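The chain below stands alone, shown as structure tokens; this is the form predicted on its own.
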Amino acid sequence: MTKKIRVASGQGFWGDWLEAPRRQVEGGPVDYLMLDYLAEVTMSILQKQKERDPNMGYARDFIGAMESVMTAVTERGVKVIANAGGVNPPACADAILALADKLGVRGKLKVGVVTGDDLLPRLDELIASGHALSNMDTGEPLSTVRDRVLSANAYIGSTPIVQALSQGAQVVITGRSTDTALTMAPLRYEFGWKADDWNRLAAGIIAGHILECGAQSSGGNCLYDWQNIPDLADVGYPIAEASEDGTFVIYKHPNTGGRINVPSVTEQLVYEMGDPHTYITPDVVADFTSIRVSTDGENRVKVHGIVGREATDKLKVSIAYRSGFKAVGTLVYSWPDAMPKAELADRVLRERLERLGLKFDHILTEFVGVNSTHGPLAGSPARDIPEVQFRIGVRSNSRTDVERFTRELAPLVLNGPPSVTGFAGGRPKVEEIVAYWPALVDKTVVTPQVEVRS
């Protein structure tokens, strides 16, 4: 019988449905559970947590997820691959082993820890040796914001995960691994795909891309025929059933809600898509124009024909840095004349801010329900709508000026236009802005390390 490996998606982001991991391992046979927790902003949040407590810096939801599937891991042989380590994979591994102690299965569990993606301690060394880490959008060298950098992590690929699996790890925890590598690595390990088997590696990357956002490929956040997607309250997360030749089928467990069909999978394929000919990962460059999708039965989609080519000599680096402060506040104005009232509130507030001499880099006003999503409505319908949410935000390098803005919004409830409703929660909150700095670095300067603990 032809060998098939089933990789189940159990998390699409930090904050995804807590029930999904357990449902995936209990709903039917799977070999691997893939849990994706990281996004660009997540890394900076985790770094700030680690600054406050050196034992933190990882996605703590992962501990609960592992508790819900520990029996499947230690008794049924399901393996877990997760980038929940964030900026502190060793601490995350310690927490999982402590959980195993608590559950009495410490001797049955091996945890692989992948590190080496965190470049924050090495930034000055890298810059001094000629790695400018220039912003991919602006071309500016990182030195212009070096003193404000919060986190810097290279996107690593599947190789260290494969190494951890080959050393017997049942749970592999990484830092800033690419989302797609979490699925591709187990396929590469199980089928023995070589590091230059470009087409099969590309197939593994495509499978990972389809799974990386959880239920987004099985009916969640799906535009096509969205009103008729069945039982989203019980949505089944997607699973990739892969063969050695690189073909795979996307499906979900029986008797679960949602829907997997060609449109749902296609919508996920074009998610975050740039040039479809060159989807670049650390392992391979995948050509999305080569993908073929077809129905393979109810709630089953076959994906095949994928072409890949040699990977580049660079790794992407996700850098976060401090960039001032912001605050956003809202008031809701009701009919009649909801829109004119909201417009007057905006004029009054801006005039008061100007009289106070406050300096902002930017002030943004949106009228939610009228122009915040699709731009201004043509003609006059906005004058007759029943309610408008007036939303205004400011940003500045001066925390003091932003704090003063937060004290000027609430007075409009009584000294501004009439019929305010929906105001609750007190003053707007001042938040530090964390900006994103994308860069490239030579692969030669990033060396992932693998440790297996038990």
The other form holds:
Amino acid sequence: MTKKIRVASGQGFWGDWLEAPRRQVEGGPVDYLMLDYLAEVTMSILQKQKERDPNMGYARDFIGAMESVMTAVTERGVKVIANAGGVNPPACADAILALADKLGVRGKLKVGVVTGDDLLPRLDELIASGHALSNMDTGEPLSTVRDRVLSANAYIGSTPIVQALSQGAQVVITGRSTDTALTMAPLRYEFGWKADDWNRLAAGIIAGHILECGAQSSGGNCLYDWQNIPDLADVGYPIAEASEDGTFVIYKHPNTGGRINVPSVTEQLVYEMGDPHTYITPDVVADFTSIRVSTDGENRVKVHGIVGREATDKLKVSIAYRSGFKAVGTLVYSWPDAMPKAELADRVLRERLERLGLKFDHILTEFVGVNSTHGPLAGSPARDIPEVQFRIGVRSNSRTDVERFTRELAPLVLNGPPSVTGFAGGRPKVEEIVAYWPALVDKTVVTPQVEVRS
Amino acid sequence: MKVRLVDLAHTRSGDKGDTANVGVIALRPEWYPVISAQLTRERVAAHFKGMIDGDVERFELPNLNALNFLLHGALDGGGTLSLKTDAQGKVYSTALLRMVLDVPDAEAKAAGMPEAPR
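What would you give as the form predicted together with the partner chain, now that the form predicted on its own is on the page?
Below: every chain and molecule of the assembly, starting with the one above.
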């Protein structure tokens, strides 16, 4: 029988289902467990944690996940690939080795650590040597916000993960790897795909795209025929069963809920899609218009025909910087005349904010239940709508002004329109905005490092 | 004949900065050509007028019976800057499903499309 490699998705973001990793290694045979923890803003949160404590800065959920799957790793040879390292992969590896100590399996565990994506300590040097790190959306050079930068990480690809695996790592911990590389790397390692085998590499990337959001391809958040998707309480997360030629089947363990079919996989394929001809990764440019999907039995979808082309000479850099403050608050108005009451509350509050002379870059009002998701397309609400949530947010560079806004909402309960409730949560919280600055950097300036610890 | 897009397609959306993407997938392969012909860049831009500040881009994925639209300036700044409930554009795609298409009778009947309720 030809070799098949099974990569199981066990986490689609930091905060995803804690049960999923264990269920993926216990529900049936798999070769790899892929855990994706990092979203665009996650790195800056982790950077703040690391500033407070140099041993922090990684996704701590990963420790619990590893505890739940450790036996499968040390006894059955399941390997784990995770970008849980955040801004501190070495500390994350230390925590996993400490866990192995506690579980008495330290002698049986090799942990690979991938570093080199963190550009924060090198930013000034990079800018001085002519790397403008201009914002991909606005074209502004990074120097305009340099003093407010919190984190800067290059998205790195599959190569260092492949190296760690070839050095015997059973658990590979990365920082800001691309989500898709976490799935592609083990396939590239197992099948010995060449670094310029664009079609196969692109297939591995697309398998990664289908797996990287956990159950979003196996029935979760699936609009197609959602009423008939069975047993979401027991949803099975997706697994890619790949062959050497780059074709793969998406399936889930038997006796689990959810549903994998062509529509569920297609919905995930178009999720967060840009130009489908040009899905750029550090390893390859994948062409999503080449993808063919077909049914391959119950809860099995075959994906094939994928075409890729040569990667670019740049890496994307994810930069987070402080960008002012915001707060959002809500109140609920009830029938009769719920909507006119909520609209009056909005007018009253805005007039008071103006009289106080507060400076906001932006004020946004939404009426939840009426227009918060579909805006004017939703039309006017029914006259007898039972309730409306008035939701107002402000943004400003002045923390003081945002703080004062948070004091102006609650008084409306006693001195504004009637039939109001839903303020039990207290004053809205002032949040510092950590904004995202996407940039590109020459590949040559980023050198990932791999270390395997035991 | 008036046909509701919600009866013809399913959708999913996500974000990239201040841009929302809306992927539209035909519920039946034979409906894809009609959907593709009807959902022009201009019509989708007109549908979202007042909700987005920027341009609309349109891409075809015939293998998947799907279209992808990029709605620029759709998310009140996007990501952490946005004050919107749907700051990440997660349900923007359902707003597109509110479109009602005017499909020539013969074409709609031949493709077995359900008529919009009057």
